[in-house]
Amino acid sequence: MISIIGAGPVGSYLGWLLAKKGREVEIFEQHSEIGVPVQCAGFLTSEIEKLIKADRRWLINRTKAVRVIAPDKSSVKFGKDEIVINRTNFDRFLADKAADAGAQLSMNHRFVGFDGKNIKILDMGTNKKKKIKSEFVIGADGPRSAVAKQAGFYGKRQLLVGMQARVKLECRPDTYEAHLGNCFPCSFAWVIPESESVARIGLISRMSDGNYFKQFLRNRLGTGWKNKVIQYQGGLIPVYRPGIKTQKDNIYLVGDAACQIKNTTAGGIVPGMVAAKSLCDSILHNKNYEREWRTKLKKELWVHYRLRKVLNKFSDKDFNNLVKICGSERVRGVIGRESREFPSKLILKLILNEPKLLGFAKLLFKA
């Protein structure tokens, strides 16, 4: 038996994967519904659909443009082909793929704990505890991972918040919006436009910093903004930082639990199934996971990082700077044909297209 703990897309997907090739799977969430709540952007870049085929029931816009806009409100637009997906749906749409592949569901369950060789799982319907046997423990169980805290190798996470609404607004349905500089001081804000007539607005900051998010909705939406608030979402975002650790014994984590996140922009699905495929074959082939998973992805979630440490540094001005020099034709050029799950190669290929950004680039030994 296979246990995973988190019915979220990293778990379904492995879980689909693991079921696929005849594994013995089960699947613990502890919500009563899958994709409920919200707690993601839900803007993918199209490296996705390298790992699964793009679907109606969950893909509901795709943007064709990125506008960077700098504090001295400035901008950059990019040619940029990207997803807004309905996160619900998706979310539902994997474990469907898991369960029909052969894979167990079982909703309203919590882990709560070891006990030798079996899990403890706690029934929330019936309120009694089950003890099961599991060749392999799998944390897909999001940033403050459960299974991660009673294994012993949690270690000290340090976790942001993402937070959003959807809007009604009036935009571009084609053009995604990025918002830089230090009124939005962990990382950025964002508007992702659903349709012409509803967006996402929001940022990521830290736990106590929730005036910033709604300093930006009242900037964004003017008057009355508080009536154009369709909904409110957010969750909670993990860190990463190089050398975490996500094995121990038969114990794993992938996904959010692992904190294997893009710095820069908080995204995890893609990353966290690719680690996904990666423990699915390290499983199937008694293969070293966290070697597999750190081949495929250390490198950009590195260089992801210390942009992030970088970027942490930056006052308005540096941002303004470099909103203008990437307004170049050269650097729109690279930005628009590289994805920004790869950094490490969008990086060098923007330096030697404009030698100006080498003074940023130096910064990423530096920070």
Ligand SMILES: Cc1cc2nc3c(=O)[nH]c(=O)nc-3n(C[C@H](O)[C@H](O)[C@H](O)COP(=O)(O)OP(=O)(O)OC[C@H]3O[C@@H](n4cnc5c(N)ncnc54)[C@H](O)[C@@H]3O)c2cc1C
Second form
Amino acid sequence: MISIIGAGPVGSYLGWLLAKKGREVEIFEQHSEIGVPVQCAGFLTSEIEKLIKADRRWLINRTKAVRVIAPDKSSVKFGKDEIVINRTNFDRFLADKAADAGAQLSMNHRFVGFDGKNIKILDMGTNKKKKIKSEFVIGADGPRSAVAKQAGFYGKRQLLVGMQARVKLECRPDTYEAHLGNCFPCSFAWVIPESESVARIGLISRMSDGNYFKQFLRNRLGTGWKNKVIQYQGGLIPVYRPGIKTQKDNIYLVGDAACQIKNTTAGGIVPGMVAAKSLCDSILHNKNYEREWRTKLKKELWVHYRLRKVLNKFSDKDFNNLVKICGSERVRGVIGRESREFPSKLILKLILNEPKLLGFAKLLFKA
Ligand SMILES: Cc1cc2nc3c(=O)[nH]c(=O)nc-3n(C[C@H](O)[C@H](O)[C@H](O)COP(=O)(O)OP(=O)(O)OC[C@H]3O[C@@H](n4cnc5c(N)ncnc54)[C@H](O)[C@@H]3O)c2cc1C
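Starting from the form predicted alone above, please write out the structure of the form predicted together with this ligand.
Every chain and every other molecule in the complex is listed next, the one we just looked at coming first.
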């Protein structure tokens, strides 16, 4: 039996892949409902469509362009096809796929620890603990992974906070906005259109920086901004750090539990699902999971990690310069064509097309 802890998108996707191959899988989820609360901006690169066929139950908008806005309000627009999802429906879709393929889904069941070779699960309905023997135990249990903690390989993690509001806003449904600058310490802010009249506005920040979020909402929505908020959302972002351990004996971590998340954009769904494929393959064919997922993701996650270090040192003037340089047709062409899932290729092509960016690229190895 394979026990997966957590029915987020990564746990359910893995459960689906393994169950399809005839493996006995049980997924334990502590909540009574899949996909709530929403802790995600739901913005994905089109790479997701290489992992799963798009479905209108969860795909709610396709954007065609990204507008990057500098602190001096100058901006540059790139053509880019990306996807906005309804995150609750996305999680439910994947959980249904897993269940249809034969995985057992146990809701209201929380992993609480290990007891020798067994795992201990608390049935929150009856308040009784069960012991379950598993050939493989998989922690797909998110940023604060209890599996990693209880198995003693939680390691040092950097947890950032993502804050977001769904708001009433008249906007272009085909354009995603990314705002750069020191008003957004640690990262950037976004405006993601769900439709012509509803958007998701948010930013990534350190625990203590809540005021930047309010300021951004105020600036972007104008007077009466509080009345335009439909719902606040938020959650933790365990950004990738080199050296994070993801396997110990028959215990594996995947997705946010394994910090497989990009430092620059906080995108974790595509990398988590790519790692889930590697884990499925490793279990089925007795391969080394650490090696398998790192072969696919390590280089790109490392580039995102270094890029974030460089950007964290930028002044507003540096951001203004960067946006200016990116305004050239050559640069816009490259950014439009290359996916941010593969920043190493993107950066190489940018330098080849715009030598002025070489100075920025050199910082990657110095920061
Ligand atoms: C504000 C914000 C915006 C984001 N925006 C994006 C975005 O636009 N695009 C993108 O790709 N990523 C985004 N992310 C990141 C993305 O949400 C995560 O990478 C993704 O949810 C990871 O999926 P997962 O299945 O690994 O973990 P999770 O989605 O965290 O799922 C873990 C599951 O495990 C369950 N669980 C936890 N502990 C236990 C336990 N002890 N027992 C049983 N069950 C347990 C939880 O209830 C949960 O259902 C964002 C994150 C935040 C916070």
